[in-house]
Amino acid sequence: MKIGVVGATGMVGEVFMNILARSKFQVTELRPFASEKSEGLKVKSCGKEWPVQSLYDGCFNGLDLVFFSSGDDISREWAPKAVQAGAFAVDNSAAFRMNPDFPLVVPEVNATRLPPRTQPTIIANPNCSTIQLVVVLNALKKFGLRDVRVATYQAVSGAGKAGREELLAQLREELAIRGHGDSVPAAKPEVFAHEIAFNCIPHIGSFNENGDCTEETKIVNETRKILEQPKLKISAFTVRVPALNSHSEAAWVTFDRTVERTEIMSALENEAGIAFIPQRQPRDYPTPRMASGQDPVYVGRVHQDSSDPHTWLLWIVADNILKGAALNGLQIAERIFRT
């Protein structure tokens, strides 16, 4: 396999480079791409060091696969060029997700949408919050999905390295101030709309005229496309929280019929990609720290809504950089090339 990684020095790109080493691919060539300021740096992957280069016409020639994690504008310009050069482009941006010409894929859910390896094209990698939700909904859709409501609690790593560093800097500042007993205003936030340390921000992305933010519309639209249920009733409310990594979701899933607990548990226990944690003790449920660095989508706190026997509540947690981005992209590639 000859592979390119656009955005190789970013948070998702770095994780993709790392997990390549434990993939089933025999990587004979790896081309990491980043901005001009990173050109010439060397990054490690698959037991070797590879020089970082900037994008230029013809840079994808000879590659089998190019993974993009560098923003919508770059993907719109360069992903088609990767396909023209004969490579599959697995794109982690939002540029092609809702384009009907390209599949939006979570391998556990709709791998049948992937083309054969002889037909290179752009494959869209869904939004991180969408991925963990649809993996769980796919396990339960046989009961008849009637209504889905989800509230997300999203870690700062979803905003990249800058988001993580802003939280850590604010925490250090807050703790230093409190330790000295002084009342000093915190530094002005740059990545987030408000201070994220010791705080929650109900705002991810920009707002539309209806009051929905873009992260919420992504979850709604992408879930419908992946599950192939365009009329599914689904609503989302997204919140940024001061967790370093892994997104959490509280989901209310309403079915067409009454479903027994044993049916729910069996469906979750036997679904690929899910780690189900039955609550035998009060503390038996997944947390962001538990999921960080782990492959599965964790599910716990599964219980029936006391006011509606058709509705079940679930707590869903996954590493948003791993399964929510880099790992899902690698799993797409592995399905295409049947390793």
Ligand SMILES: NC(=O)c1ccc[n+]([C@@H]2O[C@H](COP(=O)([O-])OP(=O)(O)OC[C@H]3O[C@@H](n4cnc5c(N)ncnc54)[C@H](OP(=O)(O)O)[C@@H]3O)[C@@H](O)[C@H]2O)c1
Second form
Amino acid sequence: MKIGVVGATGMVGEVFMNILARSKFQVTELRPFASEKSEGLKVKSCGKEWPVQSLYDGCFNGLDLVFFSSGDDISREWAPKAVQAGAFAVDNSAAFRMNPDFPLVVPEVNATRLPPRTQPTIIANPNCSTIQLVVVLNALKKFGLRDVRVATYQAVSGAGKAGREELLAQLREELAIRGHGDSVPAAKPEVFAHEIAFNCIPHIGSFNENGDCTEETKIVNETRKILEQPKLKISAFTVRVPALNSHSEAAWVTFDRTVERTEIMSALENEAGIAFIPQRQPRDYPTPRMASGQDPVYVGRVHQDSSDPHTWLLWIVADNILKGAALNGLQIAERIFRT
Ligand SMILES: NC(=O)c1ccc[n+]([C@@H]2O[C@H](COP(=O)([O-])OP(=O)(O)OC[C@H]3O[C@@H](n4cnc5c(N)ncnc54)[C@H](OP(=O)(O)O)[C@@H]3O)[C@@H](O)[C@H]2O)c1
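The structure above corresponds to the form predicted alone; please provide the structure of the form predicted in complex with the named molecule.
The complete assembly is shown below, putting the previous chain first.
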């Protein structure tokens, strides 16, 4: 396999190159791409060092697969060029997700939408919050999904390296203030709308005229597309929290019928990609720290709504850089290229 990684020095790109080494691919060539400021850097993957280049016409020639994680504008311009050069483009941005011409894929859910390996195209990788939600909804959809409500608690790594650095800088300053009584000025928020240290911010992306954030609209629209339920009743409320990595979601799922506890448990226990945590002890449930660096989507605190027997509550946690981005992209590629 000859593979390109656009955004190779970013949060998602770095993890993608790490997990390439444990993939089924024999990588004979890796071309990492980033902005001009990273040109000349060397990145490690698959036991070798590879020089970082900036993008130029013809840079994808000879590649089988290009993984994109540099944002919407770069994907919009360069992913079609990768396909023209004969490669599959697995795109982590939002540029093509809702375009009906391109599949939006979570392999556990809708791998059947993937094209054969002889037909290179763009495959869109869903939003990180969408991925962990649909893996769970897919396990439960046999009970009839009537209504889905989800509140997210999203880690700063979801805003890339700059988001993580902003939290750490603010924490350092806050601790300096508290530790010594010095009047250190608080780091100005740049990535997030407000200070993220010791805070929660109900604002991810920009707002539409109805008051929805783009992150909320993405979860709603992408879930409907992946599950092929365009009229699914679904509502999302997204919040940035000062967790370093892994997104958490509290979900209320209402079914067409009353569902027994044993049915829910069995559906979650037997689904690929899910690690179900039964609450045998009060402290048995997933947390972002526990899920960080792990592949599965964790589900816990599963219980029936005491005011509506058709509704079940679930706590869903996954590493937004792994299953929410790089790992899902790699799994897409592995499905396409498996022989
Ligand atoms: N973080 C997540 O949880 C997550 C989850 C799902 C999807 N995504 C999506 O993945 C993409 C990347 O996210 P990230 O978190 O990895 O961001 P990031 O840490 O900010 O990394 C951005 C990457 O893009 C590169 N880049 C910037 N300008 C470029 C240019 N002109 N040409 C080529 N490369 C350029 C950067 O290179 P330099 O280092 O040279 O600046 C860096 O490698 C975004 O579309 C994001 O929405 C992120």
